[in-house]
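What follows is one chain in structure tokens, specifically the form predicted on its own.
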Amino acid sequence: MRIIGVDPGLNRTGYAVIEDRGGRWVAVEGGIARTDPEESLELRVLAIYRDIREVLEELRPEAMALEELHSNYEFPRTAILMGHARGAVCLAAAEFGITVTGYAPSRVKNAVTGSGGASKEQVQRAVVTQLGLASPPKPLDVTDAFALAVCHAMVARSPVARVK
């Protein structure tokens, strides 16, 4: 089974694919879909869609873990922009018949580190350990995408998760 984790953002959307190999999750690929901040909104959304679609077509994941929409109320524009990126990612997933599961950042942090308030560095170390990576994924958008995929893998294996 392959799972793609996606950390959506209008400037940079991180993605990471993991695969179950004999009961052990390993990293397949991670990267960034970048957009040009000088481009119009519709062209940036199209670029994210095309990049993620290309990854889905090439790597053929069976499930997608996507960061849920969140924002500090002082910065509602962040949530709006992230929503555009999420829409492009969801459209690409739907085109391939991939089920999308959303996860709050605190749930992802809790799953991979044991603490919903873990720092970015703690999440990075946990991802390195759990996937047996030689070095931390960079930039942090890719680390977050790997963490999302690992979280989904943990939830999918949980007997409680299957009952729901």
Contents of the next structure:
2 protein chains.
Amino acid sequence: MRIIGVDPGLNRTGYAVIEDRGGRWVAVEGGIARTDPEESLELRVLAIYRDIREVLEELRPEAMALEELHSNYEFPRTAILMGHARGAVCLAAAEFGITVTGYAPSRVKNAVTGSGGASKEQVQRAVVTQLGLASPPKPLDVTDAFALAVCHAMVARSPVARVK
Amino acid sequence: MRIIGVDPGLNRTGYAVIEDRGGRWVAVEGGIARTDPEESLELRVLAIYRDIREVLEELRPEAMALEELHSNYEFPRTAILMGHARGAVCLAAAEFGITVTGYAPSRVKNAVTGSGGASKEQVQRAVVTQLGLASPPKPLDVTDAFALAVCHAMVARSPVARVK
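Please supply the coordinates for the form predicted in complex with another copy of the chain, as a counterpart to the form predicted on its own shown previously.
Complete assembly follows, chain above in first position.
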């Protein structure tokens, strides 16, 4: 079983794939899909879509954990633009028949550290421990994508959570 | 020259294609891409993408006028979800090499009726007149998509506007 975590953004979309090896989750790959801010919106959305498709094609995860966009952004315009990126990621998943589950950032933090208000560093340490990494994931900002994947792995493992 | 106007929404995405016939714009086709609210978000985004791709493939417009999402929604969540639909439409356009231009609703109203605060009925009458239609477009809610296309046709025709 492979899970991909995706933290969507118009500038940078982080992704991370983890795999269940006999009951233990290990990191397979993490990376960032970047877009050129000078490009038009439609070409940037296309770039995200193509990058994520490529990852899905190569690594074939069975489930996707996607960061939920919260609706209390200070700049709603940013949230709407991020919605474009999230739409492109959803679309790529649907084309591969991958089920998408959305998780709010606080829920992810709570699942991996036990506290919904955990700091970036705490999340990082938790991801390193849970995936048995020798050092924090690189690039550093794929940590959130790994945390999303780990969160989904925990939910999928828990019979109580599965019922919800 | 063909222009497609698109009014994106997760439930209903209206589209309308107009064509320049010797200096006169005429309606080619209008329609609605509907999604099933019972379906998952990713399957709904995929449905919009596929429907719009089909329209682009069949009618081959050279330019797309896409409604700009304003950022003062009462419900930011709705705006973010609409961003997903808009992302899927942008993506389809980019795949066909179609340039996308965003227009705020008030700008469209102003272009077709002369008033940014025009009513739905005024916009409808203006579209009927400008495209020389015998009756209002059907289904009725593709009117906004036709208005977007007409707005873009006017901007493209005006050398002053082109410089902006």
